[in-house]
Amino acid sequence: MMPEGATAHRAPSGQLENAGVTRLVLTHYRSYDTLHFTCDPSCVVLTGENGAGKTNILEALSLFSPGTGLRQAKLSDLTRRTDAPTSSLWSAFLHVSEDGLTPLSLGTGLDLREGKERRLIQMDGRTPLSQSDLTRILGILWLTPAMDRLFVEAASSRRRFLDRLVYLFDASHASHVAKYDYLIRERLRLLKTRTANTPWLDTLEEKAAQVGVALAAARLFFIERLNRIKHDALGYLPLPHLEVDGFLELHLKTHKALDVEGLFQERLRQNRSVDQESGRTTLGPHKTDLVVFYNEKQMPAAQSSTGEQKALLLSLIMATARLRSQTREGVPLLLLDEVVAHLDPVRREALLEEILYLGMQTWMTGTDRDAFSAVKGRMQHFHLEKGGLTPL
């Protein structure tokens, strides 16, 4: 049953068949000393009582993906605990199903040779990738409890939520986010020298213009887009409202991208003392903002009750699914983490159904199983307890 004025939306045409994970391998990873887990590339239900380690399934599928997942931890943090003297590095390996062709296999996992903490990423098992490269071959979103203050939190919170919300679309977005903070980075460094290597802060101010204007056009691209949507959203859910409150982002509407290059990098080279002092960059898509409005009350998200927050978000990510559901690059999939517990019976339904239609993988988590009895059948549902997964 849907509720009154709800839509369902049947998979677009062109979105990819029968493409999605089909096998996670984890070892050493928090709850788990090993996992081997082997599924069809449809959606995936899993339930258990709370600290089965549900959602650290869901966060390993999230590391295949820019970024420390969707909890954002410390590498070393997703190794497992035990007693012994010293605990093995984790890992996690994948296999991804693309119509009926070989599937492709993805591995990450924890490295301290150098003595640090850093990531490595490899395809097949052999060939390197970064960070970067992931965004070619799967396109992950996310909504988690966590993220429930996304309105009301700091600016940064929803920036780094818009800029996965790209690389959705954009597949060299990640590595403009990663070049422009190395470059930001290199030019505060050489400004707290207080060397006179004006040359170098030349180039460095010209190469984070152009990166920057670059980045900030594609966040704007995709809030358009997003925006356009609206005669598609979903009739039991509000309906959001996206704007991008940064300097280079409001630059852009009204002024071609090469001046606003020009505008940006002289506005960094007039800054210097003042950024020198301050120790930090104090003018950049750095400090833009991600403003949510709920349209039908014409307030700003932040404003509204938390059940409407909820609402609010889960809105702005089905709908960030439907578009990216319309493109074939890469293999798109949905993760979401105690989402449906807080919706109604009809509108968890509706929900459900609104997956189906999608077609894309999506990986559900719930402590309560007859929560999806909806779409009993119709989706992978698997049981957790003590570490172990039984099909129901």
Ligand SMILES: Nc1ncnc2c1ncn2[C@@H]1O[C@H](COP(=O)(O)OP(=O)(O)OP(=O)(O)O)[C@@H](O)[C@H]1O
Given for the second form:
Amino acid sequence: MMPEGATAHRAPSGQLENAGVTRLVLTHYRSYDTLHFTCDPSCVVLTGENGAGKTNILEALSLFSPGTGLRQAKLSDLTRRTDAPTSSLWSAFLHVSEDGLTPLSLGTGLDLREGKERRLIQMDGRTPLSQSDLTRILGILWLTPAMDRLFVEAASSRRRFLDRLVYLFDASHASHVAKYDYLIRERLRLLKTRTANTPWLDTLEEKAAQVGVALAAARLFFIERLNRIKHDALGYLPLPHLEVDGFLELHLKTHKALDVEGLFQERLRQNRSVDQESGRTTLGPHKTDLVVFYNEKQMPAAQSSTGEQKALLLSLIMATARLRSQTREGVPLLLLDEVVAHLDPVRREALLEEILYLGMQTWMTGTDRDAFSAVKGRMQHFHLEKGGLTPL
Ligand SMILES: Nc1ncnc2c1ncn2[C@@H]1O[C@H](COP(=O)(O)OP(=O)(O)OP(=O)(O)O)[C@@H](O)[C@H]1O
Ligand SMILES: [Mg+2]
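The form predicted together with the named molecule, contrasted with the form predicted on its own above:
After this comes the whole thing, all chains and molecules, with the earlier chain placed first.
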């Protein structure tokens, strides 16, 4: 986003200072009929009682990344429910500001034309953007209480989580994931017809192998970098060690990408009849799992205590934020929903200090305003009541 020749201040970590969201407008969105919120591009604390609308705000921000946001909600569920019948569709707009540059205006909202639910994304009110385009503008990372069970859920949740983290570092990853899914679906559809046109199948499998290897390599590269984050950087949290368990990722550790592409393409060809029978693709990066270990205890996260799993997840998110703060492309945004409430005062303060040090705009929520007293005057603090935000 930075034009050539422009200069900007950088925090010690290398992160752009004064870059972040400065305006958020919600219309017919969940509990908000309308919300007009302006702030500085620095950290934002939102407090308010249960049901005040804190998570709804973080969710609206998370929609400026690929997917359906931090609750993975159905798009129509985001439309404000009222007693009065309404046909109004929800929308969210924001300004992303960078030091000395005109703010960029982004909008997203529900579109029901063409008889199905779609999410429209626009820049400056005109230019349509794809979901993958968003990753070049904003790098959004979030942690919510609903993610507490990530390590014991199905592999698909961890894979989606891993891919979202990779979006922050590889602007083409989101489009690779979407393209791979399309190619694999298309291959299965062709196989189902049983009149499969072999040259077209060959082409689909060749492309799927290329894109599949690219996305597996990006996952591996991210994990290797994350595992190098030093102990002392996250001393207040347990250090996680990550492994990626997948056919392509495993082969990429010991073989050249081109060889792995060839191998995957060959396996896809061999598996045609099995896949035709089962209606599933037996092998590929859509089966990969992220395995997290509690490093000091050499224990898989799935077998760690509930509290340890929570701390490991926060540690993983903060390690990613630390790594992201050294990257220059796009404006990073960290959304932490109800995270500080569960930490003891020492860890809470360490987390808040680290967030300030990273210089990345972070939005945090909580019910207890005193939980943020350590950063009073150093973070913007708003209290939510009756759908309105009051600066504290
Ligand atoms: N589509 C919708 N239309 C109207 N209201 C909704 C819709 N979806 C959710 N809500 C309401 O929004 C309110 C605020 O929810 P939100 O999750 O943002 O609260 P919160 O401040 O994060 O609360 P907590 O502290 O309990 O996490 C809830 O009362 C919820 O019922
Ligand atoms: Mg909430």
